[in-house]
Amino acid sequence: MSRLPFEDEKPSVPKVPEVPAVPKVVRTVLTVSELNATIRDLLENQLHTVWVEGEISNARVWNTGHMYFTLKDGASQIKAVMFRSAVRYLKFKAEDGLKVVARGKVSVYDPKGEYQILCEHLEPKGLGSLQQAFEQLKKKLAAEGLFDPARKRPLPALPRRIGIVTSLDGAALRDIIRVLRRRYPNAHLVLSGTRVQGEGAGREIAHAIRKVERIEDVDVIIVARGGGSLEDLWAFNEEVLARVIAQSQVPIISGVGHETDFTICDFVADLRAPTPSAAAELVVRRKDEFFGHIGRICERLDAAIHHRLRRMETRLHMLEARPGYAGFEGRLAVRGRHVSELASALRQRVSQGFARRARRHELLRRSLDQFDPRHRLAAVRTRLVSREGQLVAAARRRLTRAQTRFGALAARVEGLSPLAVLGRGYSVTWDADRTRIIRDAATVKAGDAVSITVERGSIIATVDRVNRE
């Protein structure tokens, strides 16, 4: 085997100048772990705070709560981790495809020898993170149908009690009270106080709604807060609140922020008012408007019934003006009078007869008294007894005669009564037990039994229909 050329030359090249004073390199052999640790130190020292922008892909949140994803641009990518402690503060959901700006440090994952960025903060590029979160939640709830117009419940026209969910110290509450006082002075308000901003405020507002919703007679609720920044109003964009509003048994009016502020709460509520004051105006109409409305209906009611009664009257007058009606009524009246005159004459004569007899009895008694009771007592007694017997018999006879005569008179009276008219084809209608003559069709109704007297006999009939006019 021939020597390689440089091996040959090696001993014979003293002219080549020595590399000046390079200490002999001590060969340090590192373990893989040591190497990776060294790299990590280098990276973490050099790149301990970097901002990087890219698109999220392969995002996964593990059950440890940590989020793993890849940040990439058109040509390159880097693995990224966000620990649970940081994920917790994310307002929006880090989804694949989302362009973000991440802040973090670059580090090495020793077990795999991979470098990655440990994100401490993530924000959507373009939109602020709150804005992003807002859009995401809005999209999600809209997809669930929570904003459907069909879900919106009508508000009561006249709430019995008005529930108000807001901060008890806020200007919003004072605005609402002032407006309601002016529109509907005797309104009954039920306040459910809550914090309206800060961590956990969304949950508190939701709780305050639940509390007031359960109060009896609260049939509408205003959820309100005065204006502020997106951060200030953030509680009204929390999902927990949106869900409680959607589930509320009582219709809810949202009056959060200013005209231009929209919150998730506005979208889920049954009615959105641009401001707290506007919510108070929407919750109940002005009291005088109510009275005006009812007053106008009542005027129409009165006018309608008066019109109806006038028509009725006109018709009645027309009927009364007909000659047949007047004549018949008149004839009946004459006959009625005649009957009652006869009856009273009869009564008078019967009682006169009795009076006459009583006078005679008195006379006889006086003549008896003229006898001397001591001497002729026995004879007198005999005579008296027989006389009394005669008297009784006479009285009986007269009474019988009077009765006969009364009967005859009664028969005549009967002949003169309107009942005699029956012979001419008229009939008389009575109620079922013949105690009352029916003169007014309104006193019977369909289905009633009536009894009709005709000249010969009577007919029991049932009313089919009543024409009252």
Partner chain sequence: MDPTIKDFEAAIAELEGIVKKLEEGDLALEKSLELYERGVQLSRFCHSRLEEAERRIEIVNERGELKPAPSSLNLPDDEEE
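Okay, that is the form predicted together with the partner chain; can I get the form predicted alone now?
Next up is only this chain, free of partner chains and other molecules.
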């Protein structure tokens, strides 16, 4: 391209390199609740199930039934919670200082932003949970004195009724009945069947003991079960059963498991038997010992009687050998005859005395009969009846005379009564005020009002004319 002379040359502009476009950043703002929820989701998804070993501290159970505690080791700690649905299956008491192994999942408590372990299972480290619960309950009841030998009652010497608390389908019941039939066939057995294994079996055993205890004249109760593992025998390690046994008014023998098995029931009971069969033998042994003691006493009594008889015979022989004993039988016969005569005289004197007293008694009785008030009352009653008849007759006669006199007087009054005159047609004339009888016609005049009395009623009239003739 040609360039003209008068055209200026354009200055050269350096070339600027192109800068790439920066993408726009979008901010995601989370609330605290959203952040805690996100962390919780991450933890629960990444750490679904964990096993943690540590020492319990700050353990407490709220009134809701949930348990809150802290797991710690030498360098760190983490909060933990166990809900009521899992706490009720614990066989031991979670307490401070106890080393445990916990199974659960890690979660976040959103209101405080704290992460914690939601425990689903808890077991002591070293000992099993059941063994730990056994040791804890044993320590607790021992501190309360339930294992004290001083509070345990002796077994009765001759039990009349024996209560048995066990399973009706177990071999323990058959063993007990076999031993009692062989050694104590006249025993009266009271059976109370119950479950001896499984959840809630401890309460059922305690209820069965209470039922047997309420039966009258039950002298001793055998609580029995065959052998088994610690889990199988756990019903006999429950606190409710231990307290019922301690409060029982009837002595209780515990025959649970084999000889090497020990339960809380064994420590609380009044006597422990290594097996159910041994429990039955312990009850009957008291009877055998009692009979044996009676037999030994009888033997000692027989020996003492024989020894005393021999001494008395020896003394009698010595007395017979003395010189003064000669003629003793004759003197004894004379004394016997004299005693018979005295006895006969005494009987005669007594009979005569009784006869005299009987005659005197009869005389006194007859004298009393004369003054017997009943006889005198009968005579008085007779006189009263007679006087009563006389009084009634006199009253009737007097009444008749009075009635007769009254009739005569009434006739005379009737004859003198003015009303009888009025009955024959006469009348009586009064003034208007009925204060004066009009006997003279001159005392009235025409127009005066008069009252005329007739036999029946009266008449009010007015005088029209007066006739003085």
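Every value quoted in this text rests on a predicted model; they were computed, and no experiment measured them. If you superpose the two forms and keep the largest set of C-alpha atoms that fall within 1.5 Å, you have the rigid core. Residue numbers count along the first chain shown, from 1.
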C-alpha of residue 247 off by 2 Å or more between these two forms on rigid core: no
Residue shift check between these two forms, rigid core fit, residue 314 Cα at least 2 Å: yes
